[in-house]
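Next up is one chain by itself, shown in structure tokens, the form predicted on its own.
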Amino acid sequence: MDIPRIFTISESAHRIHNPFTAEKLATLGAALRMETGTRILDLGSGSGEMLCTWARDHGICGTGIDLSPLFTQQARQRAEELGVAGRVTFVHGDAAGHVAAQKVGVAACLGATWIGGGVAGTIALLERSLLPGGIVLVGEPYWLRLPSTEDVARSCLAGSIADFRALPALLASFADLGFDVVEMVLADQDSWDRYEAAKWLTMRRWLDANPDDGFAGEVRAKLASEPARHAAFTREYLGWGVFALIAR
């Protein structure tokens, strides 16, 4: 049970597996005004940076579930580094359908809403783990400007234009689901660069160390195409943000 290998190679040096910087993650943690001891469930927790730094900075506790054994191990190591291993737990598993055994104050899925078949399904899944009045956190792309063609949308790594909404429509969709939007922190071009461009050096170092690996051709092709693709498409068309929601 694992994610596609290209991600475990290209993002193996990432601490945050979405277009957020450490500063934006810290801004989000402060904005939520969490009390010490708040319990968090993080579905698709990656390398655990959110839970680990928030445990250190805000005294939260929680559990992260992720499909990648590499990222799960990195999350456990990060918890040890920050001295919070007693407060956070990381489980290698499929987050799809996962419901916490003990209700939580914050239920999060940042950048992995496919686990619930989309935004609405993921919010419904997260709500099953949530205490009354608790916060749902959803990380999701949105269009900064609508692509002119489906080919442009696919170059932004979307399946189609319809996969994402513009920001006002995305915010309105949360209200349609019965939630108040109570906070948001948005990526910018710099944080997109830090997420995407950091992959390129990682891929080059991997290619230098593994020239005879059977997967090297795919990594080489990705390294050759990604800088120009990102500059022309993701950076110009695609936003990303984390949205905090409370049920009405």
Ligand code: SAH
The other form holds:
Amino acid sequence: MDIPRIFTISESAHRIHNPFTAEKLATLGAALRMETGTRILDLGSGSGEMLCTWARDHGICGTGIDLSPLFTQQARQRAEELGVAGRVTFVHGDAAGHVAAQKVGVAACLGATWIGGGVAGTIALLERSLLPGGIVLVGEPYWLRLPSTEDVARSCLAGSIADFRALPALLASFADLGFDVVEMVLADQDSWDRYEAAKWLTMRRWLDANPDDGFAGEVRAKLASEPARHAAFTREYLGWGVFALIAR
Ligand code: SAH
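Output the form predicted in complex with this ligand next; the form predicted on its own has already been displayed.
The next block holds the full complex; its first chain is the one shown before.
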């Protein structure tokens, strides 16, 4: 079980696989006012930066599940590095349908809502692991500017315009699902650059080290096209944020 190779190449040096900086992740951790010992479930935990830094900074404990063996390994290493390996556990596996054996105070899915078949399905899945009054955390893109054509949406790497909403509509959709939106931290163009532009140097270094790899052509093409695509589309049209929800 693994994710497509382009991600484990282009994002191998990322600690956060989303348009969030370490500062924004720390802002979110503080904003949630979690008590020491709060248990967190993280579906699509990537390289574990959220659980590891929040365990260090707020004394939370938790479990992350991720489909990438590489990212899961990096998460375990990060936990050792930060001295929190006793508080956080990282499991390699498919998080689809995963419900925690022991209910949690915070159930999260940041930038991987396909795991539950979309935002609504992922919120419903997370809720099954949640203690009464617990917080659902969802990280999701939204349209900063509505694309004028479907081609523009596809250039933002969306399947279609309908894949995402504008921010007010996204917030309203959480209310329609029966949740209060109790906090949010949003990405900005600089944090998008940290996510996207960091891939370019990683791809270039990978190409220098693996010139004869069968995948090199694909990586080379991506490196050549991504900077201009990002500048023209993702950076201009797409927002991203993490939204904290509590059931009404
Ligand atoms: N939440 C992390 C990672 C976001 S990137 C962060 O913010 O850094 C999306 C992650 O979802 C990747 O790590 C990918 O490996 C993982 N993923 C994709 N499909 C998955 C699935 N079915 N089950 C678990 N993890 C999945």
